[in-house]
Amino acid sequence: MSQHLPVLLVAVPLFLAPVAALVGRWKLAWAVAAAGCWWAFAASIMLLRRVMDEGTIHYAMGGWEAPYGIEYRIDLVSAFVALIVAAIGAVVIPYARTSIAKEVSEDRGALFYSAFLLCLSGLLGISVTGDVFNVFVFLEVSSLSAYAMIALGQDRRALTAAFQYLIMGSTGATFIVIGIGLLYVMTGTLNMADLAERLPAVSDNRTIPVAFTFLTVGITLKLALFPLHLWLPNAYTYAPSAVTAFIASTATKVAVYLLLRFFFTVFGAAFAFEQMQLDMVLMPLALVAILGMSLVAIYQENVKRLLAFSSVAQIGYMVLGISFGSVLGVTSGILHLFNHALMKGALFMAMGCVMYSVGSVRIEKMAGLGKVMPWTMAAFVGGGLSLIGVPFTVGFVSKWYLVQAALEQGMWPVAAVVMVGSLMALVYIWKVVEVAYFQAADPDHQIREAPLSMLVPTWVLVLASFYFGIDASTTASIATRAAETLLGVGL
């Protein structure tokens, strides 16, 4: 079975999705979804170990060798991203059992878990495929299921948010498929490795820069880079809590992976950064995202919306690292991809606990929650410390590498922006902490701590964000090797 792990990683959740829908009862559907998520987690760990020991894995679908057949190509970058997606899915699914039972009507529960499995398999498929058209197919699978899950939110504005995401997501997907089509016309291949070999011969043709531009716009829209982020705040705010935690920790991270894959593997760093001068576009947008979206987050009164704008700022950190085009810069971007999944997942899950017990995530409704919901608010503080970048948290590790990458290239103002962004994060996290710990709770409201089924998964991510902040040797080593692979250093 280990020989077929690359395809089983994607196929098992994909085949279990219709099973979850057909069983009808939501508890059985949850059990099916949990089995799919935990299988994917176990398989992703095995794949990462194999890649670290043996190198890149090539899996030819149906025995048809690339470039004529579809190839799953798993290197250190794709294995790492697949592990992030699967790990978040495995943590969110036990949390979802209680959260979704409260936030989604019982008759839609089975359909929700079916959509959850489809989204998981789509994101995993993007991570491991070596075929650019397969990327588009899996992107649509994950996106369509995400639209459906967001629309299941209690607030009617969830429908508007899902529709807005649908329109902008479809626009991004259209740009991506046009870019892929142009590449195919010029090279006659859809295999990523084959494209990388054939593109240099036709790079002087004007079609290639046009294809590059279409792909850049489409992918940056999917990853919500400023100013193409307008779909994200409402989607995160009005989706069910478990959906927000899952999508915020995985969907944009996989889109960042696509950015890395196309810029460094398909087109090559020389074309992207020297000929197309991509850094001149990405770096200013990333810096504006860090400062501008952090400023917007400070003025939010809905904490899920606050964290949504914070996510746009954090995406700015990832893209800033990539824009350096150096091993250290790309390492910082990949590291933050992993670290942000942990801390933002923990924060959104903590807000899900608040929603479960209080029925609202507005700041004024959280007065005194530090006393009546101590474990939930402690989890929020733990995730917040990581978001700020306090030492011994994963957020500090990411920003340390990012500042080093900026100073390596003599960009002191950029390093200063990273530090200012951390201070702004302190301001908006403190807004919540101040109300929760320094204001008295309303005695008329009987609020209880969230159930263990929600608290335990939340604390798993909180403790992970501290563990990998104290001992970052494993994640930093993987991120550095992945960056060297992408940039072709030492190969």
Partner chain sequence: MSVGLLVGFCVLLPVLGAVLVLVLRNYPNAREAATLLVGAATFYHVLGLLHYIREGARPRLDLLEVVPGVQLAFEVEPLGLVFALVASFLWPVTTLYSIGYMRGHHEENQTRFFFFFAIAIAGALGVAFSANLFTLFAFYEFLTFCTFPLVTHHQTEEAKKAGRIYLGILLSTSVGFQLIAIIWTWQLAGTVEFTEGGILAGTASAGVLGAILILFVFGVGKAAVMPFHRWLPAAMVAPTPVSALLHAVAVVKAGVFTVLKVSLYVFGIDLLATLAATDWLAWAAGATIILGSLVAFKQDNLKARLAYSTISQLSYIVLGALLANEWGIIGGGMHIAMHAFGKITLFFAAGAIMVAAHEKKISRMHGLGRTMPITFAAFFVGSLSIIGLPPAGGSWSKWFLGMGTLEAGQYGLLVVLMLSSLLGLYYLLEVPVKAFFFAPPDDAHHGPGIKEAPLPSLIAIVITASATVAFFFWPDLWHELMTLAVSGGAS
Given for the second form:
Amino acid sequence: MSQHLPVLLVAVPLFLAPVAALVGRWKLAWAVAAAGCWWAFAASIMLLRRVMDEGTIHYAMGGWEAPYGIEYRIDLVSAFVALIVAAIGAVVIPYARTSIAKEVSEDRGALFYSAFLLCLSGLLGISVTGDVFNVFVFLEVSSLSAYAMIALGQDRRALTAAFQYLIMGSTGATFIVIGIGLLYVMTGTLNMADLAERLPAVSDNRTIPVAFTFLTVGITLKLALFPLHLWLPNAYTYAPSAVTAFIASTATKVAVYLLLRFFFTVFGAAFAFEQMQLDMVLMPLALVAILGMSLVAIYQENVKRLLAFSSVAQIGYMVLGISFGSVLGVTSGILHLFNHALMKGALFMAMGCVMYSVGSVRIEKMAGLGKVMPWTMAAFVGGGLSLIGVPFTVGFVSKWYLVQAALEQGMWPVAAVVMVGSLMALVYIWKVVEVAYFQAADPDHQIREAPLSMLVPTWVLVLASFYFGIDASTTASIATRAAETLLGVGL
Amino acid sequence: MSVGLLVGFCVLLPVLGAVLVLVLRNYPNAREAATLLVGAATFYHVLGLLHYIREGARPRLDLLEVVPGVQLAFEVEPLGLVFALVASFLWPVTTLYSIGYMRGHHEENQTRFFFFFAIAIAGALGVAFSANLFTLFAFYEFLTFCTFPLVTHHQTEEAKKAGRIYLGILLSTSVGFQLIAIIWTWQLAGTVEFTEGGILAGTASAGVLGAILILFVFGVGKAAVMPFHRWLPAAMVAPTPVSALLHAVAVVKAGVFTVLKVSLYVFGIDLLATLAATDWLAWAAGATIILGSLVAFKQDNLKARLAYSTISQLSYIVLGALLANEWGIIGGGMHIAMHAFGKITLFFAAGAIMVAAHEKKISRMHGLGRTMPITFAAFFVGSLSIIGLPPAGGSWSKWFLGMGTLEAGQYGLLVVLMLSSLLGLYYLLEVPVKAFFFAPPDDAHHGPGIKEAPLPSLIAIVITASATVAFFFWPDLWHELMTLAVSGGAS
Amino acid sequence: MIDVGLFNYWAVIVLMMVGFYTLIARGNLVKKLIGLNVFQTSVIMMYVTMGKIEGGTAPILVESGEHVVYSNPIPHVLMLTAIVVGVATLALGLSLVVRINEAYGTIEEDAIMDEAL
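For comparison with the form predicted alone, provide the form predicted together with its partner chain.
Every component of the complex follows; first up is the chain already shown.
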């Protein structure tokens, strides 16, 4: 069985999805979904360990060898991203049981868990496949299920948010297919490794830059890089809490992974950065995202929306790291991918707890919550500290590498922007903290602490964000090795 | 217990104390007794380290590697021991004082108060024992965050505003300047370990090193070099024991200690003396000394006056570091101890007046000396030490600082020191003199209802005041340690 | 003689732009979906054109083993998947429109915006 692990990682959740839909009762469906998520988590750990010991895993789908068949190609980057996705899934699923039961009507429960499993398998599929068209298929599997899950939000604005996301997301996906088609017409292959080999010979042809552009636009739309982020704030704000926590920590991360994959593995750093001068595009956009979106976040009155804008800013950090095109820069991007998944997951889950107990996440409704819901708000503060980048949290580790990467290139103004960004994070996090801790709670309104089944998963992520901030040598060395793999140095 | 573990134990003890405080939250007497006992034990163990330092040993404890090449580690050296001894001795004394103050003043949330108090001491000891810039920065930020609940203890609108200034200034300087300086150092020197003689010499041009020095000096917001001093007066909204320990001892001393440590072990005296930036910064410190004194002169609120006096005195220590010679460093290091004991006495007295007579304004304290003789006598002694007059310990550190200015040929700065002492003579001694010799204001209620502060507070005041006098006759401990620090080895 | 292959590509571009424009400019949610579908269909046409070789036949292995020119089947197969994805997207989109109509009583973007405020 272990040799089929790469495909089972994706296939088990995929096949459990219709099972979850068919069992009908939401509790049973939850059990099926939980089994799928935890299986994926266990499998992704095994895969990562195997990749670290034995190097890249090649798996020929159905026994058809690459480049004719579809190849699953798992290197350190893929395994790491798959682990992030699966880990967040494994933590969110027990949380979802209570949260979703409250926010989504019972008769839709089974369908929800079915969509959840589809989304998970789609995201896992993107991270492990070595075939560019397969990427598109999995991207659509995950996106379509995500649209459906977002539309289940309580507020009717969830529907328009999902529709907007559907239009923009499908446009992005179509851009990606166009790019893939143009690559295929030039090279006659869809296999990533094969493409990487054949592309340099034809890279002078105008079709290749066009393909590159379509792919870049399509992927940056999916990862919500400013100014293509318009779908994100509404989608995150109105989706059910568990969905926001899951999607915010995985979907955009996987899109960042795709960016890395296409830039570095398929096109190669030399083409992307020297011929196409990608850094000239990405770096300014990333800087604007960091400053502009943090500023917008400060003025939000809905905390989920605030965190959503903060996510756009944080994506700016990842893209900024990548735009340096250096080992250190890419390392910081990959590290932040992991770190941000932990902290944003924790923050959105804390907001889910507030939603559960208070019924709203508007900032004025959170007065006095520091006393009434001490564990939830402590989790929020913990995640917030990480977002600010305080030492002993994962946010600090990301910043340490990112600033180092900027200084390495002599770009100290960029380093200063990173610091200003984290100070702006201080402002918007503290805005919530002040309301929760400095204003008295409304005595007429009986609010109780969220149930343990939600608090425990939230705190798992909070503690993880502290743990990997104190002992970052594992994640940092994985990220460094992954960056070296991508850039093809030090091997 | 091995020496390394002993160091870790010293930092851990206050945390244990904090846990005990939480456990015993329903038994106030046991809670305070536990804090006192743990405080005494902490001091005892820190004192135990003195023996090793005298032998020329540098007890070290490597905790873990946070990111490759950067350790979380403790290493005790003479300068750090000075700070640790001061902080750990004054903690139980302040606890004693707080028992009288918090109960006499009917403060709420006393458990939270004692909890964060203990945690803050752990942070201060972590700063004192840090083996490298990373560890120092981590505990520095830790200290900022765990003192925030103390500063905003009253949770009023005023406390919230003060808390904003407090966090805003301390974090923006540390994140915006200090962290960049640290990462820059790491980039240039390839290490952040504190090393005898410095690590930066010869790694970059004088201009770059000067820029890093400026980032360090202003980045240590806790040293309150103008224009980054506003947080200190703002933080005076806190209960007086907090102002006493944190803003005369732990927090501000963590700041100046960082400046001294960076001067000695990152730049090294020799390198420092060659940089042009050192001179400019010395004058910035000189300006802070004078301006701080002048502003203090104008304050009628006693705590505000003490706060500005602290700002001025802190810059004495910064100046000592920037004189870049042995006299200056010895004087600066000794001033950490001398100023701590003197200023805490003044704050204790101010708090005692507040508890007993409910007066905050100096102009309304006339005549109070007759009803509270011990308090005002202690205030008198503390003032002498701050001004630098015998028979109080402060005269020694001022003497060495003066010698340092002569050695550096900075006669202008010597004048600055003298002038500031003259101002101090007026703005500090005014308080006890008027209290003893002036008639009370007509509408004051200094009648028979007022007596001295509660007994525990009074004992604490007497202890610190006597220590201040004792250090005039026996300054040897501090002098010996600082001599070891600059000579860099066994005596 | 007009090259048939290039004609197809022109058609693709025109369809793509028509679809994309409708997608962006129309306020009616159903029209938006139609635009999206035209946009996606143009891509299907592009792929199919890519695989076509003039004079090529279906890629069937001939018994005699003689050399025949055949069209590349892979783009066609890929587009089967893309069609499925397109249908799923459209179905989901339309069902969302139905729900939006239930919730807001309109499917015009402007009206929804006014409602939401």
